[in-house]
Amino acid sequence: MTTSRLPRTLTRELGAHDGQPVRLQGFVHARRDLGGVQFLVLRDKSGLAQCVGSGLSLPLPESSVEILGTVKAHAKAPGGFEVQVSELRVLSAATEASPLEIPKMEWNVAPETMLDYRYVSVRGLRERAALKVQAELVFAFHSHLRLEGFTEISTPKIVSAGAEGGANLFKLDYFGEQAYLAQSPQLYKQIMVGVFERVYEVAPVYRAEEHATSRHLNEYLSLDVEMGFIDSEEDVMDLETRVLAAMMERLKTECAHEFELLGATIPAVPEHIPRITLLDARELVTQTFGHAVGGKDLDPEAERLLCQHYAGALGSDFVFVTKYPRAARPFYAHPEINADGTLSPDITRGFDLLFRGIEITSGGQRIHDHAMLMDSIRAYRMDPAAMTGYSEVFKFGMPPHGGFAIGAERLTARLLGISNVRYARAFPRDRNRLTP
C-alpha cells in the first residue's frame, strides 16, 4: 500500500504505528522554521502531533493540511511520538493570520475577546474539551433514561404563554399574534406523561432576563425529565441520583483526558445524595457560618456555604434542598401533604440540587388534580383562559407525576472549574451578545 492510499490516522493513534508510514489530516496548530528544519504541530479532533521535515513550505496557522510521513518515538513530542514528514499537502490554506494565537489563548487573551472571535477560539484544546465533556454528559443522559423506560419527546419552542409566567419571555410576532420563545418545555412534558408516562427532552430554552452574571445565559441547553405514577418528589430525586451517577461514569471512560487537561476531578455521586429542607438549610448556614439568609430562597453565598458543609461533613459534592415555599415555586408545584393528610398552604414538594456551590437543577412533584391546578393558576394571578391548552388535559386522569431539569452549561462549567458559564457553550447568548 502506498502512503497516498493509506487510511487516515488520528494523532492519538500514533503509538500503534511506530516505525510505520501514516497519513494525518488536521489543522496547523503551531509552526516553527529553523531554516534547515521545519516543525509543524498538527491538531486533529483527537489531539496534537509534532511533525518534522525539511524543505517544507509551512502555511499559516489554522490551515487545513494533510501530512504523509513515518512515525518515530520521541520523548519530548506530544504523546511520545512524532512524524517525520515526507510530504505536506495544503488542503485549505488560511488566507490571513488568525485573530487569536490558539496555542497561547489561555494566558494572553482577554475573556471578552475570546467570545468576540468564538468562531476561532472554540478550536482551542481547552475550549473544545469543555464541549466534549458536555456532549458526553448529554449522551449519558439519553442512554440512562432509555434504560429506565423513558421516551424522548420534542416540544414547541414558539408558544402562546410562558410555562412559569413572569416577564422573562422573548416576544415575537407570529403572523400578527403575540408569541414567545419557550422558557421551558414544562407544560408540554407534563401533557406527554399522559402518553408515555416517562419522557425526556434535550433542547434549548430561552430566558429574557436582564442579568449579567457568571451563572446565567439567555439561551441554554436544558435536560428535562418528567415521570408519572410517583409517590412523591422523593422518587424524582432518586431518579436524578441514578442519572447523575451514569453521567459521571460516562465521563470516567470517555473524558479522562479532558479532565486532566483542565485540572478537574470527576465527582463521586453518593447512592443517596444528602437532602435537607430549605428551612433547615437556612438555619444550618446561619448557625455554622454566621451567614444570615434573607428572601424566599438561598442566596449564592448560602448555596456555596451549604455545599462546603456537606463536602466536609459527608464528602458529597451534591446536596438536595427540599420543601420550597410556594412563593419560590411556579404555579404547578404540588403543595406538601401534611401528616394529617391536609395540604400545606405555604410549602411545596419542590426541590433544588446544588453541586459544588451552585444550583444545577430545579424539580419536584407537580399538581395533577384539575381543580387544584385551576385554584393555583388563579392564586398566581394568571389568566385561566390562556392556560386552557395545558390545563384541559388534567380533566382526563393525569397520574401523580414530577420531574426535573438540569442546565447543561452550568453542570459542565462546575464540573470543570470554568468560572463563567458562557465558556461552557459553543456560541453563548447573553444580553450583550448576539454574534457570532
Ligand code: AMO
The other form holds:
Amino acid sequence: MTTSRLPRTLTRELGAHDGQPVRLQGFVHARRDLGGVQFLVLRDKSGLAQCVGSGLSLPLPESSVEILGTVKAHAKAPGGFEVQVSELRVLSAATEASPLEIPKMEWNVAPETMLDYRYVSVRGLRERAALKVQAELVFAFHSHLRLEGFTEISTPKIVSAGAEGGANLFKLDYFGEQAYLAQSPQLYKQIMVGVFERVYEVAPVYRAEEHATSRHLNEYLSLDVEMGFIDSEEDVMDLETRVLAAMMERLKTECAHEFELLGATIPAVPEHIPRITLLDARELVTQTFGHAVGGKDLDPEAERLLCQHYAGALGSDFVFVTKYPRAARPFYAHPEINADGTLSPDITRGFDLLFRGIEITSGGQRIHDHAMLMDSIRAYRMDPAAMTGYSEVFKFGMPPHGGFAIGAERLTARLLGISNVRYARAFPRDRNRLTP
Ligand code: AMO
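Any chance you could show the form predicted in complex with the ligand after that form predicted alone?
Now the full complex is given, and it begins with the chain already shown.
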C-alpha cells in the first residue's frame, strides 16, 4: 500500500494552511536550542518560516531539511504563522559552518571575501533578492517583446571580428586561427532583421575591460533588440520606453518584497522619457553645474549631474541622450538625416539611455545601405575583407532598422541601489576574478 504524501507547502503559503499539517522543505537559515525547546528558521525559495519543536536535534545551518508539522497563527513569527514540528528530516547535512553567516543582512568582511565565497553568499537574502529582480526583469523583457511580435535569436559568442571597436576584445585561439569572444550580438542581430524583422537576444557578452570600475564587468548579460522598417531612432526609443514600463510593472507584482528588503523604490517610467541631444546635454551640465565635460561623450560625473537635473526638474529617473557625434559611435551608426534630406557628416542617430546616474543602454538607427556601410567601414580604418560575413547582406534589401541593448547588471544595480555591478551578477568576472 502506498502512503499518500502531503504535497510540499512553501513558507509564503503558510497563512493558507492555519491549523493544518504541512510538509516544508528548505535550508536551515538559523537555529536556537533552548534545551527543552528548539527553534529553527527555515529558508526556502519563497521566504522564511519559524519552526518550533522539542527533542529535535538541529543540524548545522545551511543543511537542507524536510519538516512535517502543523501551522499555528503566531503574532511574533515572521509572516504571522509558525510551524510546530512533528518531524525533522535532514536531507543533506552541512558538514561545516558556512564561512559567512547567511542570516546577517550586512557582512563585515572585505568585498573580495564576499565574492570568494560567492557559492554560498548568493544564498544571503539581499544577494538573492538582486538576482531574483534580474530574473523578473529578463522575464518581462521576453514577454513584452513577444507581445510586440519579436522573435528570440541566438547568435555566436565566438567570432572572427569585433562589433563595437575599441581595445576590449578577448582573444581566443580557435584551432590555430585568431578568434574573439563576442562584445555584442550587434552584427548578427542586424542580419536577423532580414529574417524576422523584429528580433531580440538575452545572452552574456564579453569585454576585456582592463580597469576595475563599479560599472564594468568582463562578462555581462546583454538584453538586445533590433527592429526593421523604422522611420528613425525615435521608434526605437519609443519601443524601449514600452519595454521598460513592462519590466517595472512586472517588478511591482513579483518583487515588492525584494524592493522592501533592499529599501529601494520601483521607478515610474514616463510615457515620454525626456530626450536631449548630446550637445545640449553637455551644455546643460556646464551651464547648470559648472562641470566642464571632457572627451566626446558624457563623462560619468556628467551622466550623474544630467540625471540629477531630470530627476529634479521633471521627476524622471530616465533620460535619453540623442544625436551622438560619429566620433563617439561605432561604424554601423546611421548618420543623422538633415531637414533638407542630406546626411550629416558628424552627427549620428545613436542614443544612450541614462538611469539614476549611469548609462544603461546604447542604441540607434543603423546604416542599411551597402555603399554607405562600406564607406563607413573604410572611414573607421577597419578591414573590409574581414567584414564580408556581415556587410554582404546589405546587398540584399536590408530595411531601415535600429535597436538597442540594455546592460542587465547595470539596470539591476541602479534599481536596487547596489553600488557595484559585480553584486548584480551571480558569478562576476572582473579584472582579477575568474572563480568561483
Ligand atoms: P554598448 O557597448 O554601449 O553598446 O553596450 C550596451 C550596454 O551594455 C552595458 N555595458 C556593460 N555592462 C557591464 N560591464 C561592461 N563592461 C559593459 N559594457 C557595456 C551598458 C551599455 O549601455 N551594440 C551596442 C548596443 C546597440 O546599439 O544595440 C552596444 O553593445 O549598460
